[in-house]
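Let's start with one chain on its own, the form predicted on its own, as structure tokens.
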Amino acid sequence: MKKLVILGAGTAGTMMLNKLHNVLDKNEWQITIVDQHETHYYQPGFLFIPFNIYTCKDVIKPKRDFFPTGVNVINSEIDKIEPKENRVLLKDGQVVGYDQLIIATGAKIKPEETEGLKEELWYKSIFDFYTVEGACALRDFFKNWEGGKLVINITEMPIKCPVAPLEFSFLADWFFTEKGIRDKVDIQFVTPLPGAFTQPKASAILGDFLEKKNIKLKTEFGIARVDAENKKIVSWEEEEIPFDCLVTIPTNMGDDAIERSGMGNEFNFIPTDKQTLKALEYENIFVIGDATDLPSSKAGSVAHFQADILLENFLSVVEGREPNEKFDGHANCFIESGFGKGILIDFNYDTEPLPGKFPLPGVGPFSLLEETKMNHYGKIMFRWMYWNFLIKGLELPIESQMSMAGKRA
């Protein structure tokens, strides 16, 4: 019997597990999924916790709820992968052999990579919202905060969900307006990028939104360290930005097991063919989601589109054919802009976000690069879609390849 091993049971790994379980012959293939954690997090929901829109219950479910029957589930930390031997060594001593391997080990924050960030002010005046612990600590801090300098800082790229820091800024503007203390909160968005976002045209539009909401934008700021004593972030050029509350998006890196395996780049992301999703250096390994080094966004929608491509290419490879399906870098993101409205962007490797209607040309119901209430509802509805369709590997009415239909160039 052939062995398929999937490393990681987050969004990408669980989607692939369900998709492949539905099509592979159970008499020919044994599927094993490995993950050290038993809890599944709806990570886009972390953004809403500091503002009391979601609770922890809204973003947490047991991972086993989404595993099909007949799958071998191993709860253990990965020690390292030995690709030449076609095996995975686990921290509990198990050795798991494979014929085909799918790596979906994701990305996580590494605040310790920045000097002074994770020290005495951590979860006191410095917070992240990329973990449930950080989001809940920030929620508690905001309950009694009376205002001051709020700095949202992206440490370096790439990061998971590149629009999330902007969304946080927009929601902070709404939240403190609702509390009646917006005039006491000075919000500054600090990024190493030359603009508000990674895509130039969308960056200009989103930068305008920051300006309209009286959120200061500081670009090309590469943080070197945190001066905790004086509550300042300091750049490599010794430029200083003071804060009373620092919301950090720390360095994002791949799993430590990738480093131990010698398979990743300097951020522990695995060199991956940007179209076929095969690991560049290994014939029988695919990589999906945040674990890749692809120039596409690290976001749940991207993992969803990748999963459709990987499914076809995996079946081609195991049947002795070339992997011909091509991932085009498709990303689709709702951007919560506050006050019950949102923005939608849809783009890929070659095409920047454009205005128009989505997904039906001329009809929508969503509007691209426009702030509408319907886009906000789309963002809120996505949580239900995630738990009931996306994570279960079911088909959604959105093509994996980006379409120009409905877009205005």
The other form holds:
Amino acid sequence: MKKLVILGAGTAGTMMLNKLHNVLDKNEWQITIVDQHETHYYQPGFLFIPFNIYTCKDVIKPKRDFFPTGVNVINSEIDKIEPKENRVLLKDGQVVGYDQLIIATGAKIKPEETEGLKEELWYKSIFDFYTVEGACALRDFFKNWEGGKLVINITEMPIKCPVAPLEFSFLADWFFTEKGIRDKVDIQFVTPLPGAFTQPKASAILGDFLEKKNIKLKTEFGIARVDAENKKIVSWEEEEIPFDCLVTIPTNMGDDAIERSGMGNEFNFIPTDKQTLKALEYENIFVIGDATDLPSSKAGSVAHFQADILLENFLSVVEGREPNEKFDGHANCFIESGFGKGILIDFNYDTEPLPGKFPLPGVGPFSLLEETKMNHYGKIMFRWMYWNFLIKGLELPIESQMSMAGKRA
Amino acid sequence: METVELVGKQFELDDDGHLKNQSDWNEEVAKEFAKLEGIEELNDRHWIVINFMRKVYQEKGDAPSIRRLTKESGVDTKELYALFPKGPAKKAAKIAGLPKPKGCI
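Okay, that is the form predicted on its own; can I get the form predicted in complex with its partner chain now?
In what comes next, the whole complex appears, and the chain from above leads the way.
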């Protein structure tokens, strides 16, 4: 029996598990998946919790619901990978050998990387919304908040779902308008980037949305520390921005086990071939999703497109052929913009988000880089698709490779 | 195609305003790009960063992030921002004649 080990049972790992379980010969391959957590989170849903759109129940299911029978599931933290020995050491003492390894250990927030961030004001007037705990604490805080300075701050790039901080700002504008206290809430979006988003055309258009919604934009601000006593964030150049409520997007990093294994870059992300998804330094290791160092967005849609490519390349490699499928960096993001509307962007490594139409058989077309009700329904529908199709590795009517159909260049 | 005239010569730029052909780069060109970015003079500390960026780019095909600069160049974050105000990684890459770091996604 050959051994395939998948590290991480989040979006990418679970998807790969299901896809490979469906195609690999059960007499030939034993599949093992390792994850320390028992709960699967629908991470795109965290954004909605502070605004009472989703509850915690909407974003949580047991991981075991998505594991096919016949798979060896190990519930343990990973100590380290020893790629030269083709084995993984687990914190519970087990040693797991492999013929092929797929790393899907994801990315997580590291607020402790910024001085003063995770200290006395944490979950009192400083919150994140990239964890279920942070999102719920923020929901409770907003319940009784009477207004003041709301600062949304990106610490450093790259981050998971780079549009989420913008969505948070748009939803805050809507939420406090509905509450009748928008005039008392001063919303400021503070980013180290030179614009509202990473890519020029979308950045300009999304920047206009911020202005239209009376959200102030502060660019090129690299946060150095939090001055808790005076409730200010301070940049490396000693610029200060006061806040009453700070919503931080802390530094995102790969799993600690990657650092312990000496396999990551300065963010603990693993150097990965941007087209084939093979680990650059190891013959029998693939990497997928947020755990990679690819210059694509860290998002579920990206992991989903990568999964189709990885499946083909995995089958090629184990049959002794070259991995010929190429990932193009495709990302597809519904951006919730408040008041029951949304914006859609679709892009890849080489083509930045463009305006136009996005065709989707049976449902679409959706409008690209425009605010529509249809795009909002797309976003809402996606949670159902995620739980029922995506995570189970079933086909969705959307191509892995980006298409120019409908786009205006 | 966008171009810029520096030291009496035309240089092609990419979409981000960085030097398109790396073979066009030399120390004189770097000094001129620095002036465009509001840095009148490049001192030894600037050059440590610029040379480190070029070295990483040659090895990896991508310019390093601020975090990697801080960890490995010998210049800490505070000083990086003092040397290359606003966006050290992007600005130093531009002066070093390299494309915008891909990590800024």
